[in-house]
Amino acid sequence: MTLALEPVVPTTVPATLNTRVPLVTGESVEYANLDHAASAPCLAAVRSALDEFLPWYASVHRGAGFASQVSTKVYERTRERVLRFVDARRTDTVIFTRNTTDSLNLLARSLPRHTSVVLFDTEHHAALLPWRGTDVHRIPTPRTRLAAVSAVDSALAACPEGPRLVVLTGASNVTGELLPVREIAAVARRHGARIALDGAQLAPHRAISLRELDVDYVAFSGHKLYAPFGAGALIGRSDWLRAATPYLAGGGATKNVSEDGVVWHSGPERHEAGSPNTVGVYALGVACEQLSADWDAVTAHEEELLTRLRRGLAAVPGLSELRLFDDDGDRVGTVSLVVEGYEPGWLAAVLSAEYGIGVRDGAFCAHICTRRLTGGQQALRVSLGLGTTAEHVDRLVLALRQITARGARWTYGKPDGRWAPTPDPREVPPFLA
């Protein structure tokens, strides 16, 4: 199957494929979404899902209505979709949350006392901050992926007597490159520490397996994950989860409340208090079962446009490549990037107003690594993902070589902090004028 205008699996098409943008000379265009890793569009399967569900939605584990069993069913389903997803074994349980950043705030909330922490200082916020206040051993990442196996053996090493965590992130948000998981998370089994994978940029593109990574935990969102609706999951070991103070204080996580106290569940209602995201975790678990259905597809379709990709931004002049490492290794489809003589805020917006481009700029919430990397500014990431296209890669490569060429043909300012076009003609859709 040809990968010029289609996305590779026809069953995993997002919703918004064929969405058109306004342009600031009057046209408009198919708008070409390379912002993949900061949020991805739903799955047309999972809209089609949730149409299906919603006349059944109602509460759930106490409701004596039909609706209120039938959603039941579909939360607790949803947990051995989610395990199958990651390939868990027989004792793992599943939590569900609001996102990665939540479910590793829930793990490092679970923690036993006096567990010393191991993890880059390279890290995604949501890996990098939740766990101030225990014994914290942030390492600087090496320039190559053999040294950062190194560097987490040595760190473990020097760690006190106790419980031990390493803390990793399975693709760099920033860069898109992969870590030496399997590899690390060896190391930490020899010095008897537990590892937790922040999977949320990893779980859109790979297939994920904790039995072969053989870690102990990871965690992802549904909004990387085609699935927008509020919902991600922290997967693994339960026993330092079933001896966690509740997460949340609520109905749900209680099995009886008395004027003497409460007896708190032990499973993973234990941290889910409250009425859940019934509608959230169901569009999660079919995007994971969409998404599994063909890895190699999914693979393949990102590595032909990360090709194209990487090849057209090597022409453009003065645009340089973020990376972590200096050997070369797989990687997702991200790339971080700065264009000498061009502010990267700048160069969004016009990517955006004049051609209907979607990118990031910023630190990415990896401030650390971005500026690390571009020596104290800010960086431009593209990521592609399910409904990118060769003629959205092409379309981008031509825009930076026209706006290095021959500048921008509007006007910009920075009315409200961050540049935008000056004026800006561009009607809002219909539903928010």
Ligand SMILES: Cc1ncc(COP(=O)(O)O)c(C=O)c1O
Second form
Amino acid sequence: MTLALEPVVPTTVPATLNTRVPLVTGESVEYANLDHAASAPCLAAVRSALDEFLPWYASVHRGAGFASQVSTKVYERTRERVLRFVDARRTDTVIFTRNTTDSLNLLARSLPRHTSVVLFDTEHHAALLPWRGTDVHRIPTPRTRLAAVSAVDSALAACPEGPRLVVLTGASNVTGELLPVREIAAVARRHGARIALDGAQLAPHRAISLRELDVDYVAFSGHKLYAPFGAGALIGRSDWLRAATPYLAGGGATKNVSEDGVVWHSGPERHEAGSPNTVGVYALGVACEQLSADWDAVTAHEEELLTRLRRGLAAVPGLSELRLFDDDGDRVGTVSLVVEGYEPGWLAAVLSAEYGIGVRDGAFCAHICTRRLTGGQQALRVSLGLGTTAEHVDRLVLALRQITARGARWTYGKPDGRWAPTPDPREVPPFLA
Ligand SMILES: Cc1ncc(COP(=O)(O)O)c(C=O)c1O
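Return the form predicted together with the named molecule of this protein as a structure block, the form predicted alone having already been given.
Up next: the whole complex, starting with the chain shown before.
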């Protein structure tokens, strides 16, 4: 399979391309999905791989039937695909989960006793919150990447003796900025600490190498990686995971159950009790392989559109972008912004209702981060991906210019606590009606 990236949209993301959405004016337009950071559409290659696999779908691991054996191979082989995707070490393991949140919670439940956890307070809640009951050292994120590295250094130096884990996002889900992962991993090593990478926002945009970054764990979600079928992964060193109490108790995680007790598996199955999501796992593996086939094309597409977007946004009166760092550095195609005098939720509603554009508004499950960068407000987030076209970007920029110049053309209210067109004449698709 190859990742056909030229042209990107028609071949890889038919779901977005062919989706027309109604406007309040009665017309319909092609949906401009600028919300990839929340969830990305399904790659065409993933969809066709699933079409091929579904007739063979059957129970995994314990079925004697031929289709069960095919399904088991699909499931187990995907472990290798996913390990390759992150350039894992020979001894690393992969545990299939539901998503990044699930993966990081699993890791949190697997820490040795008295582990100290060091993290920035601007992390996504999925990385910020699972460590309850642990000795957590939350560092306010400094304004430069260099200072961020020093801040981790100092925090680790102040940790008590014992196991230590640094938890770090690869790319901010609020600003798209990349964190200095390699440098922070080097600091962690000096202190004998491990490092877990929240790859939710990085994995869809950049190749990740656990070896090169010298990172111990990475977590990511299929639904952000163009495989929206409910699977995610935690990949990394197996020792803590092997020694931990099984994350879920139930069938599949056990070797033997008797009146006298339970013998749990020591491999990845230990934490995968219950019938696994074979379809989601396969989809995740196919997406991993597709993206790995041509990272240069993935990043070139995104960088071109990101430049176009930021240039366009710079010309919108009163608009400012949120940034974690004062120093310029690499970033993925996610931009959060505020427009002076406009509520982000209202803007998002107008963009959807009058322009057919999907963006995110709010605090993006990173409340501390968003509030700090906006001075206590919320923001609007625009995020690009393989489904984005230049027309989507231009439409957004034009829309923001028109809205700020002449206001909305419809009336809006908060019927259910969120901004929405009132009335809203848009009809849902027939299958929902
Ligand atoms: C940086 C980051 N980490 C973790 C998550 C959680 O991902 P999921 O909702 O798939 O568990 C997200 C989701 O937006 C994210 O952006």
